[in-house]
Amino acid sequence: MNTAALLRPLAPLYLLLSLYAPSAAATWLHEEADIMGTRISVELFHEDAAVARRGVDGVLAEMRRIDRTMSPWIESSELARLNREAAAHPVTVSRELFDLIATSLHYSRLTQGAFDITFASVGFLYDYRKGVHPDEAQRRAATDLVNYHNLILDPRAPSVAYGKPGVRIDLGGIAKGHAVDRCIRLLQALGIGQALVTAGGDSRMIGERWQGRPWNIGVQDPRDASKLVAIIPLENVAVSTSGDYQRYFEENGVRYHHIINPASGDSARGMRSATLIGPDATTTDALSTSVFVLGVEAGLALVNRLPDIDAILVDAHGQLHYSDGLLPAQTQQDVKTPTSAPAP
């Protein structure tokens, strides 16, 4: 793993991105748009200008492409067809949205139950925006739905069915992930070296960031957005980070965050916030939402039976833990998210 330890503990969340200003050169560009329901963000350099632009306008017509695919809110995608007649019968999908429901289960086997798509049969019952939660009868009920064993994979069609009516899906636990890493191969397709894609908590980079530097990427205090728990230099790897503080609320000192503990159909609530660095964003997706739930104990021990994989958590009290790979160096208070930075 080549994170090069400049690990600076202070407090997290959020993966913020610790970007060299863009060279004044045509061939660097750099844009954002607001797409499956995130900020994406896309960085990117290459000699020539035209392959450049056409690198920035194909990541984000791919994400625009995935989210009216994968999106549960979408009523034209496959995933909304599928949580509206899957349980009357099974439904035939493109090979792409078949392949990550099996790879989405592959996690739940993986993680035993901790990463399940169908929590989304409990999770529509919370408005983060409007601060509904389910009683203790409707989750309990809805809860009774969540497991991952009640999808059923035909690969010869491909086809889904749901083994029981009220059984949802939402891929929002990996959906992300999996655009970041189309949309890093139409990169390398164009011939493009160097680059960052970044969907909401989830980015990978290729190639170094200017000039034999790393892309340095900071990892936001979930307590205070003013600072960083860490700031961690790479190269070609993919890093996600799950926390309690993007879409939450609060109620009679109870936090209700979007995170879903599958076992309880209620907000997991051992962590504050779970960092992984892996080798794609698929991977990296699925396991800091999967560790969030699993809680630091039982998150690590299964970081560190994972090759190339590691992880950087913050735990319900805002303390720090690292997994075997990664060795923090020296504590250093009150570190500021940096507003700025030398260009390349």
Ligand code: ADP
Contents of the next structure:
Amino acid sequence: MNTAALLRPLAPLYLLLSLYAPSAAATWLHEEADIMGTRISVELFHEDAAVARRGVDGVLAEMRRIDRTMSPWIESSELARLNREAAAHPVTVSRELFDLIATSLHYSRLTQGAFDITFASVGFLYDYRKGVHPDEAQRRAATDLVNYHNLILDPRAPSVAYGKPGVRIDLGGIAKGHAVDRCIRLLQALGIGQALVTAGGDSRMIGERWQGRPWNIGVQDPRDASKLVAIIPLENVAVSTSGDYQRYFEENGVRYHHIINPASGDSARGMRSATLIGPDATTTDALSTSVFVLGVEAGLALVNRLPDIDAILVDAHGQLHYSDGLLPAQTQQDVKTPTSAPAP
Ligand code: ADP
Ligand code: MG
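Please give the corresponding structure for the form predicted in complex with this ligand, as opposed to the form predicted alone shown earlier.
Entire complex below, previous chain first.
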């Protein structure tokens, strides 16, 4: 992907957006709702207002359906049932949930365990709203259960079983990306050619925004919500950001946040944010969480060997790092790890 020439670090997003504002006559719809514990946004265009309406309603209904299936907090969800019963016996699940768990295991293998949905075996001991974390003994004992090999999948049933009591899973690192992809497919089936669907830090777009202009996605400054560190003009791709600033609390100068290093059971502290660009949101969602856990060096090494994937990382000191695909071609041989943004 060659978006390098278009990178505009530090440019204000609203300026670019207002330049590209479409004419008032067009049927643009933009709606937001709070679903899946996060902010959902859908923005789309269709010449037929009824089709545009069906698109927006379809997206919100699909987000609610996936929340009901995959939320660990909704007792009647398939996922909550797994966490209650799968250590005792294999539990039959929908093909959709089975496939997303299988996809999660693919990312566990790809990242040598940095991405691991069994992180929840220790993750449930944290409450970021109440400022609660496990003590060291609790953390060590629970981290012993964090291992994706503890999940036993039978594709025929399809069913899932847990190898040990105490194992739990949580799809928070991949379900929003999956939901965004499902919504994009739904909009494509309606014949909608211009749309942006966002669930928290995960977005995917169809087509360009307006008359040859791209969508502009801002990368937030992890320490100042009013600032952007980069603007990325994009079309027809997905973007996900994982950061240490969405859900966190601090205690004695230590930041506890919602991305857990499966090796330690503690928050991953190698960077402040990881923004991933790729062909679909399931991929970018899983990889943004993964790269955040892996840290700058191992994270960029992974991204640079994956085709069609790029990354913008903000390290623990606030410095920006770009994957090779985002660097201007002439500097790729000279600059391996840039510590500042490339010139526009
Ligand atoms: P968000 O958009 O919710 O900030 P991220 O994509 O950054 O999501 O993922 C964070 C979520 O991923 C956490 O809230 C948790 O549910 C889940 N998670 C945390 N650590 C891991 C991990 N090591 N592997 C897989 N999922 C994780
Ligand atoms: Mg993610």
